[in-house]
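First comes one chain, alone, set out as structure tokens in the form predicted alone.
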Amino acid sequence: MDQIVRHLKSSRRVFLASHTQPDGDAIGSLLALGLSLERLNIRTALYNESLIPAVYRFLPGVAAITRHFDSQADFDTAVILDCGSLKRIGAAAAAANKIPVIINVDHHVTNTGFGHFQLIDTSACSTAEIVHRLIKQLATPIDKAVATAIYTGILTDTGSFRFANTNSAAFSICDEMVRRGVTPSEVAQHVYGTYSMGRIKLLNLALDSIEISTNGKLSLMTLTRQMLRETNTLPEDADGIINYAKRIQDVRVAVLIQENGNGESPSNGSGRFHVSLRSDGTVDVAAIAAAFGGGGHCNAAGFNIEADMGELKSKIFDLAQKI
């Protein structure tokens, strides 16, 4: 930690990035650390390849997050947040890998240990928890904007304190963030309380797509580009939809196969998909994701794959027999 703090304080220009298809922790951690470094008069660039889901666009400073890597910028440091591997940031990974010093901040058990410095704690409830510690060491003030980002990261990654990764730090840090100006009801209203009509229609189509394994322990939901077109929605509108499949009685693992919405499908007839996995706590889905080149937590993981939809579903249902 001390080495990382010293290096950040001596940095001139820092590139910060979090994983594609970001959740609240990825966005909250990115914003909290980015805002804190700016307080030290360090030039920063905040990057995420994906569009920010509508439910997180209320976060202070979110407009500063860009989807484009500035190849002309003279970055001396990169901070990669909430990513098990550098490739999780997407197309900018190759360019980011050329930045002189890379700092890896994460809490995933599947983290590959990339970078020149690692700040990894798999016992942390979220990357936002680790970022909170780092900000404390940087000795920058935690104002309402930073507090809101940290609170949102912890709230969402613990499933509103319902998931098994919820620890005592989750409560103590969130209590501190409330004392620094966060209003829990306002954050909850943004994250959980408002849906567009398009998102409701998308949810309806996604629910209709649910298939259950023969042993009843795995549910599979499918989201295609055609569904997005029909409902005039974007891939980020699918944020959280998998949880409906997870809540089905007796289901231990929920799977969402989401067809990539950018670019054309490969000419060989297969498609490009992001597969999200959620567990009720009895199955380590991070191990499943790792077998497909992905990663994540024991209870929430994912991977990207190019495959035939039918064959992909068949492989996933085969896994159900081992649950």
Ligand code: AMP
Given for the second form:
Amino acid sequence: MDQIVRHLKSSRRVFLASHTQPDGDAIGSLLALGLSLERLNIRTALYNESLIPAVYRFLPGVAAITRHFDSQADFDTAVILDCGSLKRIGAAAAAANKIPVIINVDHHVTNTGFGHFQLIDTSACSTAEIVHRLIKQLATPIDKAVATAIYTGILTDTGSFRFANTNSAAFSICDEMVRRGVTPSEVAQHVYGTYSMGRIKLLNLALDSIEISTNGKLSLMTLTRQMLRETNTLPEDADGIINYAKRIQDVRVAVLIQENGNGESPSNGSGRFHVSLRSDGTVDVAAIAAAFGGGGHCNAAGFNIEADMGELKSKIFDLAQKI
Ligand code: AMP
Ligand code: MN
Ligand code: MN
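For comparison with the form predicted alone, kindly provide the form predicted in complex with the named molecule.
Next comes the full complex, this chain leading.
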């Protein structure tokens, strides 16, 4: 930690990035650290390959996040946030890999340990928790903008303090963030309270697609591009939908197969499908995802795959036999 703080303080131009198809933690961590480094008069570039989901566009400073890697900028340091591997940032990974010093800040159990410095804590509820620690060491003020970013990261990664990663730090940091100006109901209204009609219709199609394995332990939800077209929605609108499949009684593992965009830059990394896995705590889905070249946490993981839908479904139902 001390070395990282010293290094950041002596940096002049820092590239910060988080994973494609960002969640609240990926965006919140990026903004919180980016805003804090700017307070130290360090020039920063905040990068995310994907469009920022509409529900996170209220976050202060979000307009500064760019989808373009500035190859002219002479970055001396890269900070990669909420990514188990460098390639999770998407197409800019090769360019970022050439930045002289790479700092890896993350909480995934499958983290590869990439970079020159690592700030990895798999017991942290979110990357935002680790970023909060880092900001304390940088000794920059936590104003309402930074507080909102950290609060949103923790709120969303813990599923509103419901998932197994919810720890005491989640509450103590959020308590501090509220004292620093965050209004929980405002954040909740933005993040959870404003669904488009299309999103509700997509939820309907997703619920209708649920299939259960013969032993009842695995549920499978499927979202196709056709469903997104039909409801005029975006891949981000599927965020959180998998939790409905996880709630079903006796289900240990919930799976969501999401068909990726066609021709356009892949919305979820490479491969035709993005597969999300959620566990009730009795099955390590990070290990399953890793076996398919992906990663994540014990209870929430994912991977990308190039496959035929029928084959993929039968592979997934085969998994159900072993749980
Ligand atoms: P998701 O199912 O996309 O919501 O992701 C669940 C968790 O798994 C998140 O912590 C992701 O960062 C991680 N994850 C998802 N897809 C991948 C992947 N292709 N490689 C590594 N980690 C992933
Ligand atoms: Mn994330
Ligand atoms: Mn995270």
